[in-house]
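A lone chain, given as structure tokens: the form predicted on its own.
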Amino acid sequence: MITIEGVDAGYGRLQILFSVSMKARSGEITAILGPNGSGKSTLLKTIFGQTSVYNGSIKLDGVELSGRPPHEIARLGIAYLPQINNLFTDLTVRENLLMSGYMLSEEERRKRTEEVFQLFPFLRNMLHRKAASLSGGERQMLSIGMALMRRPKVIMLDEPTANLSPKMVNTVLDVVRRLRDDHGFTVLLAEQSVVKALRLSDHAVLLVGGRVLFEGDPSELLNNKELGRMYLGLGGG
């Protein structure tokens, strides 16, 4: 579904990323791994029109992504979910939802959210509640769910489990796992969480130095060793 050659990108004069390409497959869930300052997020920016793109190509289902502003982004059907400022944390969870939904007619409307419910029951419960007075992965959650009321084609996460409890943080990978099994999204999923992330995902990218250092199955990645070591903080061997 996403298709990147030979992309070199970054912050004006500043180079991130070098002859990146890589491939998101349909119905997948792709995890980009890396160290810290590796590129990961920058990587996502790229694809949502948020860098300079100094070469190379972007492709979602064949259209060209590059050149683009995000708004048309979004509206060919990618959303973008960064790891912070993902939400109006002052408005309440029901106004956050009606403006990801803005577009909609009323009826069109009032029906995704509650499809959003369906997945997260929790938040009917709390439609009048503040954004900013919800817990980390409920944050994330609704962020999610704002997301859903576009109804994209490609769901890219950043660190969505950054900062939050253990059990948190399976709580918002297994979200992770029914948006592609039981809703068929593709996930683009920069994570923390590496051990996690290659036993959920479909297909792995590991960036070093704003370079891709490993792109294949997960359970390839998961068992080199010395990668393991040298970039993941995955134990010695």
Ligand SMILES: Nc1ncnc2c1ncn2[C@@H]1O[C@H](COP(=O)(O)OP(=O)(O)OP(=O)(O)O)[C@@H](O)[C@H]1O
Second form
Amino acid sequence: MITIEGVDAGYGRLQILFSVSMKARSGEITAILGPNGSGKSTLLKTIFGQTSVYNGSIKLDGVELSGRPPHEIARLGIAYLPQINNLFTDLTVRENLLMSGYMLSEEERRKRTEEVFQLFPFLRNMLHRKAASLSGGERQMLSIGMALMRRPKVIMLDEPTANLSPKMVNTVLDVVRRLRDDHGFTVLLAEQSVVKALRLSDHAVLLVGGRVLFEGDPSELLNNKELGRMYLGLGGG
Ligand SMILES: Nc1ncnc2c1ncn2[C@@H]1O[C@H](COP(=O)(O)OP(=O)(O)OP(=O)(O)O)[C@@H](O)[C@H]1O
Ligand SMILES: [Mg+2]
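Structure of the form predicted in complex with this ligand (previous: the form predicted on its own):
Now the full complex is given, and it begins with the chain already shown.
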């Protein structure tokens, strides 16, 4: 479980997050929602040790993460898929998977690659294609597969459905569902497909201007006309 308490954070001296507190329980999908520029990516980067934390604490199962460098946070079991540049486009699918498992023995790497293929069978037939030639949805699934090579406890996805067709959005979100249901991962999901994300998730956080305006049951946020209309583009009705 991830517990964030009273976090002030930003880039250098530019503060973006203000007194952010939230929880992400293990085995659950926690949706992080909010308008553009509200700090969703900054929050995920902050958990991953990529911003300056001025105050507060960020714990994974009781272990303090703030102050640690990203590679250590990764070793503690958190995988982070950034909004952009989350794979090596000049490399093939196979090379991308090998890169993300470089620290493993060959046997272990083969085993884990096999696990990735079980989740994404289509990758098996694309091993020698350059990642640049994959569709947006295929790329997202490859980068999720790459994250899984490390067998993390927590997987943080930053807008994995951005710029995808509605059908692909559903495919990728279905993968996210299976990460929880079939594999027991804890998922933090920053999303712009608000309604779909709320229907899928177990817990929701609304960030506005770097502050948490709501934390709780997704259906409560879905039915909160005021917050939904003002900040999430949900229809008036
Ligand atoms: N590296 C950076 N240096 C300085 N400011 C940044 C940096 N990255 C983001 N910001 C600023 O931090 C604020 C929050 O940005 P962030 O990317 O976290 O928002 P977001 O909620 O993820 O938005 P979006 O929905 O567009 O992805 C914005 O004002 C942005 O300009
Ligand atoms: Mg973002």
